[in-house]
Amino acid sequence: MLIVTEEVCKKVIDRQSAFNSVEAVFGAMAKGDAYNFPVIREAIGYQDALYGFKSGFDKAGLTLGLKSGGYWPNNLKQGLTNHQSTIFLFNPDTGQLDALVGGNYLTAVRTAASSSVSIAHLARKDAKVLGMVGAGHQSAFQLRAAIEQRDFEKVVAWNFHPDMLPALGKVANECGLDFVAMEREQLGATADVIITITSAHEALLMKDWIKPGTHIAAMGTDTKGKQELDPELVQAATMFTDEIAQSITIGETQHAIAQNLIAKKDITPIGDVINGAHQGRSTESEITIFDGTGVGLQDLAVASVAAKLAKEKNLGVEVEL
C-alpha cells in the first residue's frame, strides 16, 4: 500500500492536473461510465462537526475508493483547516487497499477545479469581473483557478466577516487584479462570474441583484439545510450540476425543488456540456448556475493521479498491511 502525504500531494498536483481530472470524471459520469454511491454525512454531536463518507467507481478510469472526513468549524482556533479528510483507493480487480492519500489539499484543489470547469464551459467569453462571496480557506484556491479561465480584470468580494477580506485581496493583487470589497447587492450588479464558497444556511444572493449574462458557481451547499442562493434565482437561471441526485437532496437546488419552483428535469449534468450533448450557455443574457455539490468521484480522480505521480517520482511511502 502506498501512503501519499499532504505535502506530497502539493508537490505532484497542480491546478491544471486537477482541472483535467475533474473535467474527465464529469464527462465519464454523464456517459454512465462512472457513478457515485450514496453520501453519508452526519452531525456527530461533538465539536459541532459534520462527518461522513463519499465514494464511487469510475469504470473508465478504473478508480474505486472513498473519502472519509468532514467539517470541524473550531479548527481554525487551533491553526488547522476546518475541512479534514483522507482518501482511500482500492484495486478494482481485487478489492485490496492500494493507496492512502491525504485529502485536505486535494479537496481544496478539486473543489476549485470544479467551479473552474463550470466557468470554462458556461461563463461568457467576455467576462471581466469575478465576484467572490466567501473569503475562507478555500476562497484563494477558487480565485486562482477561476482567473485562468477568463481574462478577468477585477475581483469584487463580500464575506460574513469583513476582516477576512484583505487576505483574499492580497491573493488577487498577487495575480495582478484589482480588488474591491462591496456589499452583496452591489457585487451582484457588478460581477460577470460569481463564486459562492460559504457554509451559509440562508440565501446570500437574491434574484433581483444578479445582472443578465452572469454565471454563478455555487460551491458551498453540500449538506441538507445549507443554502447560498435565492430559490427564485435558481428558478430563473439555467441550472447545471455535478450530479443531479446530490443537487436535489443536499445541493443548492434542494430548496427550489422543495418549493416546486423547478423539477429534476430542469437540471443538466455539466458532463453533458463537456461531452457536447448540451450546448451549455445559449444566449449572452442567460443566467447560468453550476451547483457544485462535491462528488466523491472528484476526490478519487485527483487522488488517483496523485498516487500515480507520487509512485513515479518515488515520493510516496510503501507499507505492508
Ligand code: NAD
The other form holds:
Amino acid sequence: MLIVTEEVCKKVIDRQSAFNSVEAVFGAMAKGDAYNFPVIREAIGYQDALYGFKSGFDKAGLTLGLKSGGYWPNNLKQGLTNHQSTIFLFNPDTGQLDALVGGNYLTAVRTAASSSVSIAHLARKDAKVLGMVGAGHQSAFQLRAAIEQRDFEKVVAWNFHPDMLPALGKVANECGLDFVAMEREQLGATADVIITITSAHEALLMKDWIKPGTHIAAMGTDTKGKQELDPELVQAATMFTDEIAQSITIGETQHAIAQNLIAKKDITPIGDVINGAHQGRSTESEITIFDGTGVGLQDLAVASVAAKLAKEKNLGVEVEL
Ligand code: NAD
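Could the form predicted in complex with ligand NAD be shown next, to go alongside the form predicted alone?
Next comes the full complex, this chain leading.
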C-alpha cells in the first residue's frame, strides 16, 4: 500500500492534470461508466464538526475508493485548515487498499478544476471580468484555475468578511489582473463570469442583479440548508451540475426544487456537454449556472493520478498492512 502525503500531492498534481481528470470523470459519469454512492455527512456533536464519506466507482478508469473527512470549524485557531480529508483507493479486482492519499490540497484543486471545466464549456468566449463571491481557503485556487479558461482582464470581488479580500486581491495582482472590491449588486452588473464559494445559508446573488450572458459557477453549497443564489435566478437560468442527485438534495438547486420553481428535468449534467450530447450555452444572452456540489469521483480521479505519479517518481511510501 502506498502513502501519498499532502506535500507529494502538491508536487505531482498541477491545475492542468486536475482539469483533465475532472473533465474526464464528469464525462464518464454522464455516460453511466462511473457512479457515486450516496453521501454520508453527519454533525458528530463534538468540536462542531461535520464528518462524512464520499465514495464511488469509475468502471472506465477502474478507480474505486472513498474520501473521508469533513469540516472542523475550530481548526483555524490551531493553524490548521478547517476542511480535513483523506482519500482511500482500493484495488477494484481484489478490494485491497492500494493507496492512502492526503485529501486537503486535492480537494481544493479538484473543486477549482470543476468550476474551471464549467467555465471552459459554458462561459461566453468574450468574457473579460471575473466576479468572486467569497474569499476563504478555496477562493485563490478557484481564481487561479478560472483565469486560465478565458482572457480575463479584471477581477471584481465581494466577501461577507471584507478583511479577507486583500489576500485574494494579492493573488489576482500576482496573476497580472486588476482587483476591485465592490457590493454584490454592482458585481452582478459588472462580471461576465461569477464564482460563488462561501459557506452562506441564504441567497447572496439576486436574479435582477445578474446581467444577460453571465456564467455562474456556484461552488459553495454542498450541504442541505446552504444557499448562495436566489431560487428565481436558478429558475431563470439554464442549469448544469456535476451530479443531479446531489444537486437537488445538497446542492444549489435544492431550494428552487423545494419551491417547485424547477424540476429535475431542467438540470443537465455537465458531462453531457463534455460528451457532445448537449450543446451547453445556446445563446449569447442566456444565463448559465453550474451547480458544483463536489462528487467523490472527482477526489478519486485526482487521487489515482497522484498515486500513479508518486509511484512512478518514487515519491510515495510503501507499507505492508
Ligand atoms: P472558508 O471557511 O475558508 O471560507 C468561508 C467563506 O465563506 C469566506 O469567504 C467567508 O467570508 C464566507 N462566509 C462565512 N459565513 C458567511 C455568510 N454567513 N454569508 C456569506 N459568506 C460567508 O471555506 P472554504 O474552504 O473557502 O470553502 C467555502 C465553501 O465551499 C464552504 O461552504 C465549503 O463547504 C464549500 N466547498 C465546496 C466544495 C465543492 O466541491 N462544491 C469543495 C470544497 C468546499
